[in-house]
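Listed next as structure tokens is one chain, alone, in the form predicted alone.
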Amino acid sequence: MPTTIKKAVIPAAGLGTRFLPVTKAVSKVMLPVLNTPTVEFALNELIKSGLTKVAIVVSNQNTDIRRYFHGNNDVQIEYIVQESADGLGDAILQTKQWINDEPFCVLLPDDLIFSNKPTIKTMIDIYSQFNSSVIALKQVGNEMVPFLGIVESYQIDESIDQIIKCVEKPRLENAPSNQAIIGRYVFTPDIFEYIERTKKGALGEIQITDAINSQADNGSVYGYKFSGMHFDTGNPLGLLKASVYLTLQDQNESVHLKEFIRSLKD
């Protein structure tokens, strides 16, 4: 059956400070797991999934990211520029005139998810049922909740919750949960408005978090706990995480990798 929404959007536009000096000349979402973009992987999930139209926000340092997909015939790509980096938020709501009032979806690239069915798939699937925004949660540890968007909520089956409150970043001991926001969502066209209303929260730029938390308030949001690999990227660690893992799903190359590690015990 095809899908409910036409439109996605790639947030590409970041600094990459966590991987300097290599993002003074390499766009972060161009670093590779293994020989691949995370930005590619992100794309790929979205044409699984039956999108036709991808918004990459992009800063205007990023032309390696315009080379790479230039002649790319699979999927229509439209590159809309984000002047400054005021977050996640305001990268979402360069885009609003392209949207066009329609249901869209949202894929960062450095949450890399492996999983039998396109996470966001299923999310468009759920978006389908509710038709309302729906966004992406995964368990965490403590440690990681003061880094994350947190969600309190109330379970409606074993995969979907519906959302109370939102909270970016907060200290462990004001977290409603640890459920916390993973880079996937499929949004009502209203979430602009939310957006535009939105004041500088952490780390003083505008969090999406913060506007999901506003569209919970006055209509419905729900959450989808995701099965499958998920690896976050946008951290060096990550990244290489990511690329044992791929490499170990490959039976030839399992097996030298295994050897390399064995080796290093020595």
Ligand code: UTP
Given for the second form:
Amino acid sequence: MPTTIKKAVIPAAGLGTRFLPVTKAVSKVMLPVLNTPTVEFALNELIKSGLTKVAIVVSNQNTDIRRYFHGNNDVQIEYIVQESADGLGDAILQTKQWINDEPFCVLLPDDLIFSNKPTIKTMIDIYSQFNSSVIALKQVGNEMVPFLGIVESYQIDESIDQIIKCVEKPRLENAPSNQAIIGRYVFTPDIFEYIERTKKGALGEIQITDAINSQADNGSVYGYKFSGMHFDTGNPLGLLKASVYLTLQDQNESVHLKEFIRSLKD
Ligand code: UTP
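Return the form predicted in complex with this ligand of this protein as a structure block, the form predicted alone having already been given.
Whole complex next, starting from this chain.
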């Protein structure tokens, strides 16, 4: 029987350079879609999925995140400091002691997904079926391939693939497919050993994609081809699109937004 998953990690210690200058004073995950910080969407998805213990990986500068959640009683939040922004793999590695040899989830607030059933909940169900790590996958256009983690995989069923290998930011001509890794993961705890063995890449960062590749090589990793509306809010245009999308879902507000956009074209 696979171990039940109770713990989740939200990495939030990145530098957020694509949002400079605002990230000189505000953490990237505190930037809002309409009036709600992206980190709160992430936390809500975890709560809806039944997870009650969450570690947020922060830098020493991210004091606004602690202030924001101060007094929140919905979930137990632990803050774990990543001393220097040495990559997502390194951020996850900081939680090794807190995770304590259990399977766990990782959710990146940059990847906002609107769907009826929370994506991470479906991935926990897939983990229970296979007792293996699970990563979220999305078919992306050629122009996005050199910026993302890309997988080679074979299909198990309509929504599940088994991963053969993954590569971080491949050149388009070397990419094994157009299926990209999106920021939702369920990891078996042996992922920490693979992260520890991963060498820093060209940018001096420990990439989680390399550790997942080793895990797929030595055991098994599954991919969930999620449905739902996905936004990469890690860049200003993506964050704006998410706000536009949410406004268009609101019957009262959508009229005004559409009117405004039409008025710009005239
Ligand atoms: P990104 O790759 O988007 O990096 O991180 P970033 O630093 O946040 O943003 P840019 O590229 O400089 O604009 C993906 C996720 O991993 C976390 C980030 O906070 C984000 O949630 N992360 C990244 C860390 O926690 N630590 C790191 O060292 C790097």
